Amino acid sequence: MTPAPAESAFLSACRREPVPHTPVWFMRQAGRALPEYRRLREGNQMLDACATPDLVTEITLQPVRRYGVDAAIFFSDIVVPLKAIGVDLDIVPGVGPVVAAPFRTTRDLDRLRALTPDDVPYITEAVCNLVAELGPIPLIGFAGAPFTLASYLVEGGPSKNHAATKALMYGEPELWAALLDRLATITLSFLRAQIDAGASAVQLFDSWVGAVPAADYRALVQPHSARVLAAVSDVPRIHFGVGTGELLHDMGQAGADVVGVDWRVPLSQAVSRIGPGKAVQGNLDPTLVFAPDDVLARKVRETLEQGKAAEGHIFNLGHGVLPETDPDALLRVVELVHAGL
């Protein structure tokens, strides 16, 4: 018999079971750096593309075919379930996603109605068709956090710095509330979605969530993290964010089962920060898959050393797969992994 996704090493390393080997996936892997999504993507636009089953699920399937990962990542966008409701918003090439009118207002909360299945049937379509793809493998939902989205709708596209955010955080908290409060609500919804068609796992990308200091987190922002990811605790739950190395804690007491880390910090303290009971995913430096092929082994051994140290270890890099990365150096990170120490 085939066996099931349930029996895989990285469902058993999100439940701090023993495994084989390692698993392995990494964060934007079907993407840019692979040039069979760059043809399949030409005439396409992202938002359209994440509508289109037929090319959520090939792109889904690329990397798997290319790398043999023990996972594959739902091919979507964070902010698609907020276009799904009316958000005028789109994603400019180059640039990422940009709101045509910033939420500043409690007016604007008017403007984010509850998302719904019929909202997305095109997710649940695609979610099945990749589940019968994929058989024992894996997939992965995902969604974006609270935080980030409400940091999208604030500023009105990326931002460095969050002022417009962390403005409307501090100076008008119960607007901040309810806005993180209606997004959470959202999240959940985009969540279950991928879960009831077929998802064995959920990601939750809190991206920007790093720019806020660890009282402030606590207060104002993890309570709305921790309602979205007790919402979908019938399966393993992985929170990941960039910078947060001094929010580790915090992020694991929101209530995943496994806990993203950036490469800032080295997996052996990260796993002290979190404390028991979880496990960790990361945290190879993307820009090592440009050095040489024998200081990119020796990395990618120091971070399976490392991982020792947690209940459960699921290799990734630290954030996403850079555009320029060779799918070739990608393999061969693979390959190591799977070979161990």
Ligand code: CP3
Given for the second form:
Amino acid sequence: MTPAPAESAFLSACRREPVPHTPVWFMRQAGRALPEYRRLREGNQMLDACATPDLVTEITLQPVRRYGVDAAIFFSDIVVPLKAIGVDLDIVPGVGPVVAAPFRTTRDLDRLRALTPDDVPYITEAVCNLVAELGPIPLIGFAGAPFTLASYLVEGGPSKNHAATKALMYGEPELWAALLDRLATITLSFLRAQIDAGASAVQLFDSWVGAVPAADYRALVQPHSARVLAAVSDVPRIHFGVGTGELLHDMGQAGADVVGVDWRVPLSQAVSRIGPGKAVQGNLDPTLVFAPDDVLARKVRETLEQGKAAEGHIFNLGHGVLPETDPDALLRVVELVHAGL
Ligand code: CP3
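May I ask for the structure of the form predicted together with the named molecule now, the form predicted on its own having been displayed?
Below: every chain and molecule of the assembly, starting with the one above.
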């Protein structure tokens, strides 16, 4: 009999159970680093591709075939649920999500109604197809966390300092809370649709929350992320952000089973900051794929060694695969991780 995803190394590590080898997958493993992805995306807009189940299925499977990773991550984007409820936005190549009318006042809350599975039938269909195709390999569903989604809505696009977002957070705390509450409701429904269709785990991306000091994170952000994570407690939950060295403990306390760590904090230090009862995910610097082979191999082994301090370790990069990455370098990383120390 084929083993079930539940018995996989990836889900075992999430549950802090013994593993036959350290599991590995890569954030943004599906994407521009793969020539087969670039071919398939020719002539398709990103958001159209995300709404086409056959394309989503094929793109999600590409890195699993090529790299032999221990998990697939669903191909979509954090702004897909916002688009699905009617927010006028686009993903501009080389830029990222751009929102036509940025969020400014209480009236803008009306544009953020709750999401139902009927808004995203293409998500349900693609997840069902993928679960059937993947067999024993777990599928990770994902969504953007309220803070990071708020940043795109308030700034109107990608931002370095998140100044307008933080101005709203500090200047109009009631409107901020109402905005994050709406976004939490949308996010948890988007995750729920993926879980109900068969996703084995979820990752909540709070990519840009590293811009917030810990005390303000606890007061103004964490309760909303916690509400999302509590609503999906039937599967392992990974919570990740960039530049979150000062937030690692609090992000774990938001209710994650696994805390994702970027490359700035040595994994062993991250483990002690996060504290007991959590697995960790990370954290090879994504630029190390451009280093000589022996340097890359040494850094992979260092990461594995440091990961031993954790109750469970899922190997990953400290952020997404860079588009210029040579896929062969990632293949080598998977081989090294699976070979162990
Ligand atoms: O393989 C995977 O990890 C799954 C796919 C995935 C995408 N977006 C596909 C994508 C995931 C998990 C995301 C989440 C996402 N989207 C995040 C959180 C993860 C992170 O990187 O911190 C964020 C912040 C976004 C917003 C976003 N969407 C950005 C910043 C960009 C890049 C813009 C660019 O062109 O450089 C996108 C577009 C996007 N999402 C692409 C992909 C593969 C590139 C579009 C393309 O290939 O045409």
